[in-house]
Amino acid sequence: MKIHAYTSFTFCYLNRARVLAKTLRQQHPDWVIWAVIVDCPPAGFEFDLSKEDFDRVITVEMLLGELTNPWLFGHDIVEACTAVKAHALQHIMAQPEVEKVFYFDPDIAVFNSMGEVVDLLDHYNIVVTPHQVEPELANENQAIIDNEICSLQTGIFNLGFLAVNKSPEAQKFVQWWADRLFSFCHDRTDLGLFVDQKWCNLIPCFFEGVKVLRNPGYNVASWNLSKRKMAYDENGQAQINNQPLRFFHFTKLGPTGDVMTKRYARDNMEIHELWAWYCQEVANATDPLIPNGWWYYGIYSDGSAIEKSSRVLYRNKNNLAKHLPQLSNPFNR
């Protein structure tokens, strides 16, 4: 198959990834869907691909080999799941049958065909979506802070979605992105970094054939709901500002997401109903054998939690593992 899609997650996000795969499969049953798993399963749980809506699996070990443990130790869970995205994209693009690749964050659900983007990739090498496509009103300071200033801090484009073709220019971009994420995929807004996302502010500067997709039906989320209204047309199709709802990004599911959705969806009951639907879908896809907050790489071998400060110290000491061989697997304790 020429079109492939993938998402990156740990097992505590498998429930969300299942909803993504299910909804994407409903729209595009002929696409090849990959699961990029940055984790090892908890005791008693088996990830059985034959029972999932995914077609293929990539593990972090497949991408990094013997570097897996020392590299992962220098990243927290969000940094790790985003840092592998470019390497996984390289792996998928290396498959001979692939012509176009789509990335979706696991907390996305797809509601209409992505055929428009498939067609765009005949003319563009890279397709990205901005967090916002309309400015907030000058007197709405809270919305400016929550949305526009947040975008300035974390990235103009939301990298919960990305699409590329297999052109030399797209491959050039992916190699550059992989190089940067291997060493600099960190949550350090004080240094101008926000995991994989801030790097992509540079995409239109460095690469040709970039399509900034401003259609409001794509990547709908709390950060743009102040300017996007959901309704249903006479055929029952979900619409955003009179455009088909392509996919919704259910970011920060839980109390934070609830607050932001209520703040910006306001009286748009269709959004609140969609949020409730997604919560139920995630609940239905949750496996009781996966403990809440599970991440195999979040703990030492003795079961104690790894502090973020320890990860930062380890990655900042470039020669630590070289001079202390026992730290080549820093998870041992």
The other form holds:
Amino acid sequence: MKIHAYTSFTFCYLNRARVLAKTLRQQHPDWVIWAVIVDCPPAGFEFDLSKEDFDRVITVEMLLGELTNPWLFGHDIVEACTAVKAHALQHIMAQPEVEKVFYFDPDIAVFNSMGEVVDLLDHYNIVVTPHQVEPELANENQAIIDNEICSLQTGIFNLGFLAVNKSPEAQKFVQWWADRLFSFCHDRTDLGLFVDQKWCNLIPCFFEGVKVLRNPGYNVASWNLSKRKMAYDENGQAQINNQPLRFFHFTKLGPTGDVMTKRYARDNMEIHELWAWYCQEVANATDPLIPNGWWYYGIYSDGSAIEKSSRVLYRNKNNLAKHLPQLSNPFNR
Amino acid sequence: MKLAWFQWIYLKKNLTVRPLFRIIFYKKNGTLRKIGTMILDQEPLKTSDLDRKITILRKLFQEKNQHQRASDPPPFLELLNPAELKSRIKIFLNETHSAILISVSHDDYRKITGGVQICIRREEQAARKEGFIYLHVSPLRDADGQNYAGPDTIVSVVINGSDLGCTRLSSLILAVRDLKQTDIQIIIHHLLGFNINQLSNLIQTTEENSCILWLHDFYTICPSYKLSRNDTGFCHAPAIESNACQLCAYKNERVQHSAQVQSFFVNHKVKIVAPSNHTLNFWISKSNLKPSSCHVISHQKLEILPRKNKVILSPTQSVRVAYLGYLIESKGWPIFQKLVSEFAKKSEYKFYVFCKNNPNFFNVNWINVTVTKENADAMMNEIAKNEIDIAILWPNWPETFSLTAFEALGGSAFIVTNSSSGNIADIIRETGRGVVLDSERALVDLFSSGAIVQLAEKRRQDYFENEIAEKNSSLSLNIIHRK
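With the form predicted on its own done, generate the form predicted together with the partner chain in the same format.
So here's everything in the complex, that chain up top.
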């Protein structure tokens, strides 16, 4: 049985992706780990697969061919990295040896075996994890706004994680997801869209064999920390509400992550230790040759930043490129 | 916090303290000034405390991941060569004093006051009484407490309590070898600061390729010798592969250190000496190391004798509760502060702190105590003089021995401790002089329910009937004899 896992990122997130790959490799040395890269390397930096914990690479060009430039121009960095997830999943599922595929966001680290989900995929086609599995208290308005209302806005399930088998039903889901994401993977909560994630509210309605994994040890993050307590057992295994910690989602590393973690982890020092560890791991995995905030597709060829409004205009007038061939390369490269 | 309106003035929206109020209320180390204690109703601000802890945590990870450049020894430092060393040692050798005990520890026991150092001092006296030359070796450190650069450790050598000089460990090994004495035995009180592989060469100078290794703490298991994961709490020494160890800032050091300790045990006959059964049992269960033999030698023993001259303590006196020693988290200082904040206003309780530096904590009576070579019983005597009923000993790790517990009992106080305090809990269970509690909650309940008053009454009754005598052990000399 071959299990494949992948993550999608640009080079400024390579440090986080490396931590994911390293921790996943420690738990599952036999898995095939893919890097889906929505970027081109900065001058002087070479992404050398032989020195990484990744086994294979998919570039956005491999997925979209000549549509790469015009399509990417219509998306900001978050939209682009999330939109390619479905196409990459199709690509991986098309490999003959693949039986089960896992997606992890690059800012996740895996701490214990994912074997339970591997087994679940013998009985279910799709496994997803909700942002929250327990309601906030009625008088905790801040938590209700930060967590529950945010989930209503951006999606019930956190698409930092997804697992599928290779059943026809799962393939049907991936095809539908890929179709939607190609045209509608936008950060437009005013229109009821939030990149790839909000679409997945429809998964339990549209597809059979969906497992909503409610175990608190999976996808632990600031949005559910108000209801999850971390501790270690006597053997040193990390536990969340007395269940083994499977993976932690270190969302918004930096001041925002710090504030939210402090707000909800409070004096649960084990969580703060985990963050301190992660910050250091990311620092250790950071390549100084990659400039801060690097994204090849974030700038025009003259180095000036591409405004989000220009991207929105471009994607809304999608026949522009047809009538003006010079706009098939809007980056001006 | 009673003054809720005040929070709006001094706290930001994210509940951290505004900079101006931080300056007014807090010291640089994050503890409240006296004025802060009074105005803020003695409640430490949890968010600020959390920020401090997070900052310390992140710094710890950074430090452990940085390559620390060791400093070169100062040019004026005179290092003895093997021949000079040999001739200086030889002055002490004669027909009656031909046996040498080489004692190894992390610092100069004459200059630092602590449990291990006091123990070495007593051992030196016992050894000399039995006709041994007591040669003590400790690593020389720079101003930052770091070893000097190079794999050949620079050590300070003390003979029978007097300075012999500084040298390289390799020079000492050559000098000892060249002495050609047959009766050389080695006692390791601590490995910290030594290149363990180099120390192996020293062990090989003994006829039996053996040494005694004391378990004053758990350095043989992890460089975080109190087994404190990320310096936040006791980790129970899990396997290196465990989450707790993998997510600890000491992990990389532990991996390297464990390999060295493992080969040390493989290459030499190591006799393990623990100061308590608890320590030995824990060590056996958690380390994979194979010693040649194991021994338990208590530093001190207590004798409870019927009191000859009966003394009645005033029954109306407030319950006197004390904190003993360094004001550090691992010894339970924050918990004691919490008790003071909650219960000091009640007339039934009076709180004391016995230590060297003024804790500057509201509602606490500070008793200035400095234990020295000349005044080794200072703590015990002050406890007795101040008629302390209860000593709160609340460490966050299992104490291997706890001299402080013996000082408390020697001063006729009872002890309140937690069930994870190692030998302290064992002593209380054995002597019945105090209580062992399961949680901080139970400690607070002990005060709020008044059960602590009954415990104090029990100790006063005991004081009327009994007195305590302490007997010092001769430490390693219990198992070392002249050949």
